[in-house]
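Presented as structure tokens, the chain that follows is alone, the form predicted on its own.
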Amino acid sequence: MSENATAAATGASATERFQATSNGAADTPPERLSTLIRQVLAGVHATIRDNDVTYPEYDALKAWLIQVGRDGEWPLFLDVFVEHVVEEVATADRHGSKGAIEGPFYVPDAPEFGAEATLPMRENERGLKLTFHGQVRAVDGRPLPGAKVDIWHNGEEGFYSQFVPDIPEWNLRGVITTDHSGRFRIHTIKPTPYQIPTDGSTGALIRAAGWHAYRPAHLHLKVTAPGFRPITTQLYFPGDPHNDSDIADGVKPELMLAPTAVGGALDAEYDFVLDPA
């Protein structure tokens, strides 16, 4: 593993995308805001007096969340502790396939193919080969073509390219377009299982807790198609240690693969089922 995939490179790359893409609280009514502030104010307030929190305690709080901002790590701590239960309540009506959280190492613009591909890799990179493929349907039953599968996942050594050095700009990114039928073919490699960066302030915090800093492995895709709602998923593998205890909570039964061993290679089938806009 590259001694350069630091917490702090991490962070700064997540930051500075999310930044570039965010207007923040621009369209959020002072109403609302003032709404959810308090509400949050009002958790941490009750869990103050719950649990007693004495002033070396709130001293080391102060201590640790000025330091996340110091390390930039904002949009890693937030993706991996509390963006599940934001992606649960925003899509909990739709009635097509399940969502996940998108994570912090998504990139737009992705290299495009057509409904084969090979996604970008370096020569012989390493892992088990993966045949990911399926069908991109509506609600009704009818087949997407035209739709845009976009995938991203990580390579053998656990690391997304654009976020550590030494791994080509797309290696393991593209968008497949569904054909006629709506369905699509990706062949790549099998993800791992990685642990989130722990050498700044959210490691220090995942250690000062006891808790493992483990995510099962998984791809990761956005789905798309001109009318229809987007959406942003993950899917896992089964028989992964860290399904039961991912550290970002974002494990669904609905999202678990049945790839099956086909000449030392592996076939996995999953459809997506996209709501109307």
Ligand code: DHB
Given for the second form:
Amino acid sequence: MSENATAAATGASATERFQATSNGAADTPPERLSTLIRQVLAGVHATIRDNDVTYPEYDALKAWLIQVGRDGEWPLFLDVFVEHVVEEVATADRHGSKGAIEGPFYVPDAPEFGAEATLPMRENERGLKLTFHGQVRAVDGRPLPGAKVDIWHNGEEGFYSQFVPDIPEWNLRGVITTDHSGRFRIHTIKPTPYQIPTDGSTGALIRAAGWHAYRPAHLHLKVTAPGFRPITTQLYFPGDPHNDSDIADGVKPELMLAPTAVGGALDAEYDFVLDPA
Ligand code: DHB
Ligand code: FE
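Having gone through the form predicted on its own, I am curious about the other one (the form predicted together with the ligand); can you provide its structure?
Starting with the chain above, the whole complex follows.
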């Protein structure tokens, strides 16, 4: 594991990146904001009453909240513990493929490729070779040529390019365009179980609560086509020791790949079905 790949490096990068790419402003009306905040606070108040929370515990919470900000770990923390419910609510009415959390490590504008491509990787990139292929269709069964399959994932060290030093900029990131029959074929390596940075405040909380910090190995994807609702999702590998205890609660049965081993490499097929916009 790279010595530079500390929580400080990963967390701070995620924070900078979020500020650089998000629109920030929500046009939430005051009444709605008031309702939301009141309900969050009511949950906090109930937790304090139900558990007789003490002043030392309250002070520990304050100190920890301050430290999460100093570590730049709010994107990490929120995407691990909160985003999965936002995703669930946002996609509840869809008929097409299941989505999953985006997480903190997406970067837009990755290099573009045709329908079959090898993701950018280092000459000596370690890891089991993986061919990931499939078709993008509409819910009515129509294949979608020209759909974009934006994929990003980690490598054997467990880190994402652009969030730690020493990994080439677009390593294991790319945008693939489906062919005339909506098909794509991506050559890459199998991702690795990812451990939430353990040396920052999120890791400290996880340790103090006696939890483990792992997400199972996963591919991240955004699938888009004009006139259709975009899908942000993740795909997982059967047998991963963390599939049943994902710290980020991102695993769904529909998102499990069924890879086959072909001569020391993996072959995995998955089709994406998009809802009309
Ligand atoms: C986090 C990291 C991920 O790779 C992911 O998919 C979701 C969340 C995180 O560190 O917050
Ligand atoms: Fe991830």
